[in-house]
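Below you'll find only one chain, the form predicted on its own, shown as structure tokens.
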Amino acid sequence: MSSVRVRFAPSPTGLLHIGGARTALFNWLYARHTGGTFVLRIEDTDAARNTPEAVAIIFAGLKWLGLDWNEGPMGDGTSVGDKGPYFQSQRRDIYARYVQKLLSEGKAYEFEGAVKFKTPKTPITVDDKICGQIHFDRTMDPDLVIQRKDGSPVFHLVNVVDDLEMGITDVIRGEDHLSNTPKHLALFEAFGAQPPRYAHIPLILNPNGSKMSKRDEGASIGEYMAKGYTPAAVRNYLCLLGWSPKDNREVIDIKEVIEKFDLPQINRSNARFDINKLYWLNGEYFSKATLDEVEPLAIEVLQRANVLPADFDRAYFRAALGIVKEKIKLAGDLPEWMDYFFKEDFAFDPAAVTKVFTPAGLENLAKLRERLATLTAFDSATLEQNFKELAALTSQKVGPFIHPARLATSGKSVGPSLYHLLEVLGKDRTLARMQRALDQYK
């Protein structure tokens, strides 16, 4: 058996659809599982629809997901080195040569300026690695246009020619292409070539059972990139849309997926997309990720939201990120949770002000500030001890001191552990913020 060669062949239309991303992932997984080659081919023959920006979106999405494409052994001992992707717009001479071959052999003919392929009028059975044996009649199928009047090749022709030229051994694609397979097999036969093996992946549906379109929420990989999802979580979730490790686990490392992944394991039924499950899964990955792993994503999200200044103190930033990270499930939530670390003129939550900055609350804040000003150590353990001692001295619980302190130093009523928050802010910043609140509301 020759080395496995699979391909992902998207059309650049302005987004990387989640269905396309899953198709790319399953091809990549099969190539990595078998030690084969993953080829990226851009179907950009429609010049009116395709733009360099749309191609860049595909590249960015695949790289974000960690799906590296490659060219390697061709199965005959030769190698083409590390290159790719291929662009169909640069291969028109190749397609024209194949059209001419069909014309010269009487397997195609000119019709009103276009070229039509003589479709076989005999039944055929497609042996699909996921769908099983599917029978197609073909006796009433019309002849297939393979070249338009303007000389441009049609999808069916370029698809087959490229798979043939690139030595593709396995075509893994969406089930919506299953009906195209008899046409493609007929073209392979006409060229006297061995066709690849086919595996058609079931569709991704919305929660209500409708087919997921490009306009539906969650349909574009770009959405997850913009909202601060972790690539590993999205990739993990895409693996579970049609495949599973068979032991009901949801969180599974990509190395283990590669080891276990095979085409017959893919479910025959359509997969339903669940944004809540993806959000939960992202939280699992985000909370378990190390600070070093989260830091680049956090910086990108915070700078895009104009929260993080260009000259930020990295040690202070990492300390703040470290106490916030455990509280959230999505990097996109970081601006809301971290903005007050980097500005002193933050607003105070009006509802919290009414509830917390009462005369008694402000009196407690003033006593607390006075006590904290005397401290030489300002770590979380020392702070917790002093909060509790002050509460005992005033015959109160610790809550009446915690709530005004949090609101004064962050402007919010919720957040990370207060003692750790104050430690990160430091003594000078903490005292200054408490004084600002007292000056404004007392």
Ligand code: GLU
Contents of the next structure:
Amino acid sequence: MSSVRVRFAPSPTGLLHIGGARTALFNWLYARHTGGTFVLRIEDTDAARNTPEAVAIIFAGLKWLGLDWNEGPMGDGTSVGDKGPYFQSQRRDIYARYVQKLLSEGKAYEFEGAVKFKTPKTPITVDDKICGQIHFDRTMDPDLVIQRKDGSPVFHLVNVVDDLEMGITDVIRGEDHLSNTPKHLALFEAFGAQPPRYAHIPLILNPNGSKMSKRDEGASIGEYMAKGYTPAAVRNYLCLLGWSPKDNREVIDIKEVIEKFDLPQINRSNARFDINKLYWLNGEYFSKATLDEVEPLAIEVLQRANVLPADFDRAYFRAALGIVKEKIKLAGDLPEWMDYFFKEDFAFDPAAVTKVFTPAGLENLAKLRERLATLTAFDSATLEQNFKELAALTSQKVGPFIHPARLATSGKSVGPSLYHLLEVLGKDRTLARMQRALDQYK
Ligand code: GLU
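Output block for the form predicted in complex with this ligand, input the form predicted on its own:
Once more the chain from above appears, this time first in line as the rest of the complex follows.
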């Protein structure tokens, strides 16, 4: 292992924000690129917000994205990855010791029950690996509260003490923390310690240029988990929010990103979040994945949507998934595309009914049903040939048979290739469904 030690230090807020997830990812990438260590530290000193659920959401999001951390004692007794993260709420004694040190050296003082750190009033330049040299005046900086009246330590103190105690070599975090860095450098100096290198990542903006907040669409990793996104696609997209392989490629294997990732190449301008691009990218992953790869997520999504019964015919399911998979970008779209495979009483799309189940359309459907009933083979090639023969026989194109057949067997006007659809449904279902449509509309 190299000496690089980085950390992701989220405060539990109740969701894993896309900006936080990207910070975690960039730290993880840097650790994996350098062969260093990726530490997870939960900054949970704010007791009001610190719930087990909020912490669990962070773990679940990181695990889903495949961002494994390397060390830390078990925090809450549950097993998460190989080793659990650090919890600041369990490190109060350490912070108290550091406050004591500053007090005894005259670098801090008690003020109305709180403890204040004497901030240096000299200018300082932060040498940031992404933002470059940033100058801070500091001459007017007030002294900094590092411990509140109730004895609880303040963010700036615990953040610095932990980076010091944990031997963090590189702090990679959101640009919203850049203005804190002069304070943090002052604390490192007061402790007589070498500060880490800093790299502040530009913010993620909405398409309209506003800062992305918790409430914006797509802001929470939990949304992608719930909507059936492919974790590798979301992770790939997050890589592109500030980093790129410099050759316009967008689908990039994570191994290659690890190989190429470095801090100085991170884009200095803010990244624009684009949900449509993420959806497209998900499609690239979804359609390229094998049936075996897609199946577990598909089952989960379809059962959660009550489309797939607990007990189902696996071969039939796989055949159906196989023909639908090519058509969609997101596992979360499967319920809409696959519901009719597993029930016979599906509704017929009213707009399509008006357009397709005309007297002529129903006439064609009846003729088609009659012909298909005579078939012994029911594979897509045989079906195609019979559709074509029937069309020729009645001096029509094949479309006037395809549309009623699709609507009758699926209730919809779009879907997978029709001949394959009928093959998967099989002869009995196909004929029964066509009969139901004829009974209902003819
Ligand atoms: N707990 C801080 C946050 O969530 C972490 C700041 C840092 O990475 O230094 O923003």
